[in-house]
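To begin, one chain is listed below as structure tokens, in the form predicted on its own.
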Amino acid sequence: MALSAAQRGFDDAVRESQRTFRLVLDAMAHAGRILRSDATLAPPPPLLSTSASIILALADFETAIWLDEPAADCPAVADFLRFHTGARLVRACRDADFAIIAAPARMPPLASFAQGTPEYPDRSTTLIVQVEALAGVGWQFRGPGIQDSAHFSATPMPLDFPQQLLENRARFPRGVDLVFATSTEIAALPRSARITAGPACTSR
């Protein structure tokens, strides 16, 4: 394995992965809350620094990977999270317990992932989507975590994601978990959010 795949792992590895699991677990949480990173890893691209650092919290050799196209065409990539977390990589995306889409406007169909079953509703993929800007502004959602209602929005991401919001939705406790990442923030949609209004969105 080449040596710049290793070199710019964290720092100080309890420390630093014990604080973005904390603000993960802040994101989720607090759905559509839009949080500020302060990871300074330098992955390989297309990887993001803030779904880099947050992979490598969530993920172990116990974990599933599984990679969207642009990110699999990056070998440093695969190296890069097989160094620092031992997790394997998939080639199916069901089989993953955790997903990183590096190209959201045309990633697989929320339903194309494990969702998990009645019986263990964990063993569901968590996507790390990376997009180019979060806003407190478009979607409105309502469920655990959320005060009356929060607005939130994500772009790039494909023209019929709210429809496959609430059809997530309507599979609770089954379904998958979403963090958003760009450059600097990072949010979450679990899947007890429901979206309730917005763009392209008929309710249920």
The other form holds:
Amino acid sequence: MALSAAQRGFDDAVRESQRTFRLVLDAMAHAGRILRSDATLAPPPPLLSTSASIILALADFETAIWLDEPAADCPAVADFLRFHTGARLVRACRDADFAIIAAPARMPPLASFAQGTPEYPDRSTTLIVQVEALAGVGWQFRGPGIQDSAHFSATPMPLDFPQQLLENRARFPRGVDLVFATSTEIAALPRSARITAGPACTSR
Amino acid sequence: MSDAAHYNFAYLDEQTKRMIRRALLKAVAIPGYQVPFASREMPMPYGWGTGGVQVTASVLGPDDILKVIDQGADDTTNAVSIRKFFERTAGIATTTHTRDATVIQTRHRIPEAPLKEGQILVYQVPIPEPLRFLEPRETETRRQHALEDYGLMHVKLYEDIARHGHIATTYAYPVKVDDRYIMDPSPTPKFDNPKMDMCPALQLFGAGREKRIYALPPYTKVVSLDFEDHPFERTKFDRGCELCGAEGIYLDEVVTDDRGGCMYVCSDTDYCEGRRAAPHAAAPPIREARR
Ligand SMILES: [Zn+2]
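Same protein, different state: after the form predicted on its own, show the form predicted in complex with its partner chain.
And the full complex, kicking off with our chain again.
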């Protein structure tokens, strides 16, 4: 397969994988904290450099990736992911280890992804959600990784997303973990995060 | 050809690191839950902390500064050989100073100096399952964790009180993590349990032989199991360190000669040395070992 310059992977896979992993680990360990990414990949659109780095760092032939419609509609995205990770692309989101969401406002409900089992809650989907903006305001969270409380919001997201987060937490230890990415930043909401307040929560 | 060129960075191949990194992210997202992982053979025996070594190898980057302790000491054979292993295979900087380290691998102790945000503490764990000595079957302990069925553990601790008048467990004293999972804090003394609660550092646990990884994110509620009429009590020492005078820290009894002489000193060697080196330390003069 011929790949254009725009479809190059990591220049230094060992180093860049480690650095990307540490960024995601840092994000997952500090729920709702917005971190700057120095990802330099130029993946085919609609993939962002940030989310492409995450998937290249973490996915391989042992993992399955699901793409939402806008990402799946672009064959170059599937080629890029297969070539650089060797991962399987799956059609059903409940079979996915990783899901890439390019159009979050109309993403499937969190409950439709793999939730793990009561004995093995780790057998669940990690969602990589590409958004336009992350902000340290809006919804309020408590829980592991948060000293007191943290404010965080991502846009655009489904209107009922806060309610979905409540339900995701209610399924704990089953549930999904989310990594949000803009073109320059990432943040994570592990399933342990408890949403305690927020615009769409209080208006309900 | 140098060793660093001969091995992949930090010894492990990239595919193994990815598998361990995925397990670590799940462990952080489900605090206290034991994530299975495909533990690899390491060029050291299992008793030497191969689980911790694999976690450290998967986390380390070229800019990290690594500290390795065994029972609080940087200079034991085990600690020295793990430190040298990473110097050789990853070419990274190492330190004995808790405050300077970005990653600390430990067997049996949490440093006395408070840990900071951004630091990662990696524990070497021999037996990750806190319910194992009550229930040998893995399927059964999995079920108990799934159903939060922890009655047996409470009964065991209560029997301990009935027999000894107090809870006799002083190492690997079980904790409850964020009101959900019961977790084995590894064979650290229960003296260190309170340091795990709301710790600003990220705590990662690796069990090589048992193939389990688990984690405590920063600022996670960690409660030592106890009873209303028999609250958890931290081990107390009725004396201070005989080298630096520190009180309220964990002491080791050190034999000083072959005639039964001994002294009590800080188990954390970096902490003790730091106090003695500090110009204004309120430490008593170092005395001769007792004869
Ligand atoms: Zn001392």
